[in-house]
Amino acid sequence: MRIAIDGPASSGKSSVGRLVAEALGIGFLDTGLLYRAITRRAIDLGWFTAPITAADVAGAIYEQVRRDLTELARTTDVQGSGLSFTMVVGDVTLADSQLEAADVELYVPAVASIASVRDALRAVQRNVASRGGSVLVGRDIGTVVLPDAECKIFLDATAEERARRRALQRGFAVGSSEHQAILTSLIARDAEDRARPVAPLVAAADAITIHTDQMALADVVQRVMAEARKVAR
């Protein structure tokens, strides 16, 4: 079986994927950290001097990074298997803790806009895949990754209670200045992943939707579970 697990930053993907594919015994791949991957690469090779934007890069005077990142994306792959995967660019092997960077985070959204990234990380997602019973999350999955996926799931939370999550697990005070910057970069991230004009950010048509803003994560996985086991039968 493959479940697909799509969402907005901070809904809990990652953490509801990781756990039903435990509990089914199935392999796990956050494809964010793919797009990650690149990003800090490029970041490492100087490629970026500056914060920009998925308008900025789609520019003239980004043609060569573009490119250069498509090839980075070429030679990028997943080694591991089951819920231990790890990045690896050309021959660079990154850390997850490379890869949750603040540097990361203010400049992914614009490498994850590019087509063609997205075309060549595309072919390393699905082979992952296909390599048995399998849960991906991401913002794509069930809508171009794995359109055909048995399982679709689409969680959604309010922008205000996905701040709230992150600022408590990065050991932030709700109301601190922390707090608020929080909610401001969600939702900036919010209307950039949904007005990219590829593979945007919205639920597939036959995904099923859970807003969790007044659940527990055991709750959501339960869910979850739940609906894989209906189209399981």
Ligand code: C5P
Second form
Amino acid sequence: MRIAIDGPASSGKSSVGRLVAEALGIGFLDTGLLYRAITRRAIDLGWFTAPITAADVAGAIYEQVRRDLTELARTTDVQGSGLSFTMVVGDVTLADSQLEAADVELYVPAVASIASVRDALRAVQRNVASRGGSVLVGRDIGTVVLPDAECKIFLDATAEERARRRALQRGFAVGSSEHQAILTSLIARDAEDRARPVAPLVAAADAITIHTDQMALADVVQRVMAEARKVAR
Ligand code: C5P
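Having seen the form predicted alone, can you show the form predicted together with the ligand?
Complete assembly follows, chain above in first position.
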């Protein structure tokens, strides 16, 4: 069984996907970590000197940057198995904690908008999915990476609710400046992910959309499990 879970930033894809995979005894990969890992390496290598959007990176002056990022993507892989994968770019292993920083979130939509970067990472994602069953979470899993997945879910929630949850998860008070910064950042990131021409953030035509604003995490997990059971019959 392959379960594709897509949705906007901080919509609970990882928490839900991991719990569903655990319950079903299958693998789990958060594909956003692949894009974050390449972005982290590019920042650390000093390739970005000013904020850059998906629209900017498509321009002629960024041709060399696009080529360099594609080379990085071609050396990117995951290490591990089951519920636990670590990102590796070239010979550099990146801990998940290195991939959560605000600078990564600023640049990642631009990196993820490059078609040749996505082509390179698709193979890594399909390779994981082919090892027995898997839950893959991301933006284009149901539309591009696994268009024939048995179960497709699109998790949605208002930006306000997603920012509230993310702020609390990171230990920031609701209404704090950190909460406001999270809201601003996720709205900007979603806009870029939705607008890009290649593999944009959109629900697959055959995905079940679940609006989670009024739902507890356990209820969302139960709902996804129920959808998975329907197709497993
Ligand atoms: O899911 P997460 O927030 O970690 O994803 C980080 C970024 O990676 C997204 O904002 C998006 O630009 C990109 N991404 C993508 N396709 C995926 C997963 C993530 O373009 N399947």
